[in-house]
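Only one chain is shown below, in structure tokens, and it's the form predicted on its own.
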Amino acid sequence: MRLLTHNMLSCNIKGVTNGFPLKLEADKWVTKEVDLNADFLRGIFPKIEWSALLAAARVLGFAELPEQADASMLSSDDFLRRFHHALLELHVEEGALVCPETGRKFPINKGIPNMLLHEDEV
């Protein structure tokens, strides 16, 4: 699971009002090289919740993102490389996503997050 995916997921359990961002617990992760597409990064940037990306990247040991980011930084090749690496090249293979409100854990197995709800959570 890429951190791009993590940044788009939320907890949809019935009654949950604060289901984003999901806390990332990573047991195993890998780096997979992907060609950098600056136009994609510039387009997706406004949709990214920066604090959630920053926290998830740090869980994976990647501390090279700035605390704050704004669109003016998208002209920097260095920033784009770091943003690209965190968003698209770090892959969580095993772990869990945890609902910030209920503590419910959604497992990540073989890179796939299982966000299916139990019958009583719908």
Contents of the next structure:
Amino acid sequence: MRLLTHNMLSCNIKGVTNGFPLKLEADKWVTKEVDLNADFLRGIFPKIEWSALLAAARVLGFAELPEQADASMLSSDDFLRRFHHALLELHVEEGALVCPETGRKFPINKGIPNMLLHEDEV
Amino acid sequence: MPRPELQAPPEIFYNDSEARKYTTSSRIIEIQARISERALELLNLPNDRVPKLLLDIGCGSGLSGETLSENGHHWIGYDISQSMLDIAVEREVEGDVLLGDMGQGLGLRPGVVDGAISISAVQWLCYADKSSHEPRMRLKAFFGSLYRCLARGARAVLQLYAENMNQSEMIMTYAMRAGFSGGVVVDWPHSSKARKEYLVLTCGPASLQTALPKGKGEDGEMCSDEDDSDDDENQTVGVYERNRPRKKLKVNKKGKSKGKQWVLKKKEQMRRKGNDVPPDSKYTARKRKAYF
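Which structure goes with the form predicted in complex with the partner chain, now that we have seen the form predicted on its own?
In what comes next, the whole complex appears, and the chain from above leads the way.
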């Protein structure tokens, strides 16, 4: 699972009002190189919750993202490379996503997060 | 052999061996690729060569997702079968896949997705596999969460195999209730083998953007009949527009419709009948004072 996906996921449990962002716990992760596409990055940037991306990248040992980010930084190649790396090249293989409100863990195995809710959570 | 939806819930039907069979059948691969291309076409994404973030609902082993990747897009896939997803990972699909039940809601932030496709999956929502499953609630949760996570103006294209007209209508009803506008595009409506139905839904009100293209095969084109789908349901085409074109109403009950034009028309009609009608003049149908 890449951090792009993590940035979009929110906890779906019944009654939870603020299920975003899911806290990331990672036991195993890898880097897979992907071609950088500046157009895509510029297009997706407005939809990204920056603080969530920042925190998740830190969990994976990548601390090179700026604390704050705004659209003007998108003209900088250096920023784009870091953004690209954090968003698309870090893959969590084993770990968990934790609901910020209930503490419920959604395990990640072989890169696949298990988001299935139990009967009483629907 | 009854249809898969009547045999077992999807996470059980698509076990390891079925999943492998599904993914190695060249026939299935070819059909899925074609359907996915068509769904992507119907998504009507802007032609700006910018990769989009899309959803593949019921992504299975990644056959349909591959079409999205080939077209340069990033995607997030949902499926309920661990076996199918394991194969997707084995095949190193480029999208991220999640183990999830679409009937529980998609759990995505609002407005983040540029489009969604679903190939041969949504009909599974209509079958209640557990006593706690109420298909209507699941359809509601699915369409509600889908609507929320799509960006304004984005589309969802759902190719599905409804068992009958009731199912099609139920699915459409819940889509409309969630706020979608749209309709059904049917390719090859006259061929029971090749016929495919695509539910094309748009976020936001109906407009020129939501106008549906014609289904294939409506102009008498012949399709190559080599794909073999098991559906053999009825041949009618349903078009459901959120704002159904209403019968043209006269603008006002009395005012406009009894105006000068109407009077002149009536007089002409009477003349044609042969009645004795006073000639038209500048006084004809002139507004009189109230007490007259």
